[in-house]
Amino acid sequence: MCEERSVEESQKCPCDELNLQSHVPVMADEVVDFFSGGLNEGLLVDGTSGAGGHLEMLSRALPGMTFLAIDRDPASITNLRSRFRNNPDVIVRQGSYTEIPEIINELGLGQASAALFDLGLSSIQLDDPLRGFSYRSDGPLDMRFDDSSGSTAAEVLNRRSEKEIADIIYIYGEEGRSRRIAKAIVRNRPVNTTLELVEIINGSVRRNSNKILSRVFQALRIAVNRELDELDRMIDELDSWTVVGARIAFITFHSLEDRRIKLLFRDTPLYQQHSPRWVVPGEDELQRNSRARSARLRMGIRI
């Protein structure tokens, strides 16, 4: 999974049914070195699977554990379910990161002895138009990871007051610009489609217009998905479903969520802070993976 480090809009590797051996894993070889330091068995969950590329290399690297696969997308369950059906180590479960204790509990798996999330739009997403993602191509205004429940960013858009669309740009997308974008969406509204939102924007904001486009096309999405208060809870949670001595890595896209995974291994008492604080893609993925350009990977130990 990837998006732009600050604002900009995620960017993604095609990994759709049809298209899986073209999903690049974003810093693989690095999440692969991390976890293979010190297991040898027990149970790793992945809580945000997407299309399966970093699972898939690391059951080959960690033959001894099982693996739990978790997406909230019902495309990337039925991806993952296809891909591991051989696969006997790996259980694929649809839900939020938020319920793995539940799933776990409910599987008799026990506490984990890992974890990673890779944080962010999975490449499924971002490149199907009809679930709106993204600036670049015409479809309707949904944006939800999982859409078959929720608000969709349309009704977000045509429903909430000026002054709350207004908050959603400026918090979730660090938009100056934000009043002057949700008043030109509330005189223009309905709103239904990408292209319609697209055209607004680029109406009231003609500087840098790929740039703001990126910036509320982000705060839309962490908006529909309430993906910070969703992160929030999975790490007040963290503690109770990961062993003592437990491995757990974050790819962090933009600030928001990158500050919070700091503030987790730099200031909680249950966990130590692994060395380097962070890493980010080296240049030879970027040449391969430019879409990997704003991705950061963050490690820690449960202790």
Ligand SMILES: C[S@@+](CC[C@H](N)C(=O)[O-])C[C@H]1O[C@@H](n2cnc3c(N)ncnc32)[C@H](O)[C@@H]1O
The other form holds:
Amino acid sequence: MCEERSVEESQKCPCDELNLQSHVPVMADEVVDFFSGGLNEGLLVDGTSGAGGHLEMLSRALPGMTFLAIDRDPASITNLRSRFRNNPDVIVRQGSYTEIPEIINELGLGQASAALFDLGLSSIQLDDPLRGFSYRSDGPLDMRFDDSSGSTAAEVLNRRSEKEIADIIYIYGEEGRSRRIAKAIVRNRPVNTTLELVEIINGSVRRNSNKILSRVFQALRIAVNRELDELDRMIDELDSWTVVGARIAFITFHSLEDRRIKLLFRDTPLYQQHSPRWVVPGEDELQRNSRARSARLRMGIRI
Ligand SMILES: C[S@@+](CC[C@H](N)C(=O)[O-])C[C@H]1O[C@@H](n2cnc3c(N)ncnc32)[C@H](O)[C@@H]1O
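Moving on from the form predicted alone, kindly provide the form predicted together with the named molecule as a structure.
Starting with the chain above, the whole complex follows.
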């Protein structure tokens, strides 16, 4: 299998095929197996708790542990609070995973024995037209995980220069037609809705291509949420809040994030790659959940 995947797959949603209204946790059995091997007490941080699918399975499999559930999205936090209201072992906090050291400190939880990061966005977010993540339904071009701060995707497109927009599309979307698309966006400003953007992109490349749409939408989402900067910051501080021997797992959905995790576990002396180097979903899971197709699970141990 090719080490580097294209970015476009991450727009695929299981809801497209299965018409689900919820998020299906990806490689949940593999994640539970990894954490179950050797852990029976201490703190497990789920830095991207989303709908709480992984968390639910982990809290059942590891009853002696305390779980800290973090998500940047206030709507996810509301759902998590409700889902785990009867589970005193699960503590839920809104925030970025870059804030984990402060949150752990404030709660007096001590260092973590385990951490999970299931990167990207949940199917619930992708499926909600009001969030503006999907090119398949009309809605405001927002795309913020945390809608209480930062610029929306519309603000990015309406305020940044043509060159900046082209760079976003090229670097974060790996889309070769970035300049042509950026020129068309600037010519048609203001751009305020997802379907306005879809029309501009399709017009500029003179065809309807879901691949191009998903690359551009993904690029914008990464830029709006500064996803790669956040990931780099979190990786830099990971050793400060994890114990030696901690089990750490990442699920990535595109090459830009996966490359970072590969280097973390392969080349950083503070971590040891767990074997196998990565895991991909099996055929059964792909039958049930098409979004899992682009997922890769990487596991490492803090040494
Ligand atoms: C793929 S979903 C996680 C799904 C979850 N594992 C489950 O089983 O339901 C990714 C989640 O990460 C959150 N997220 C993205 N960037 C984040 C960040 N910097 N800090 C915390 N959460 C973040 C998103 O809001 C989203 O809910």
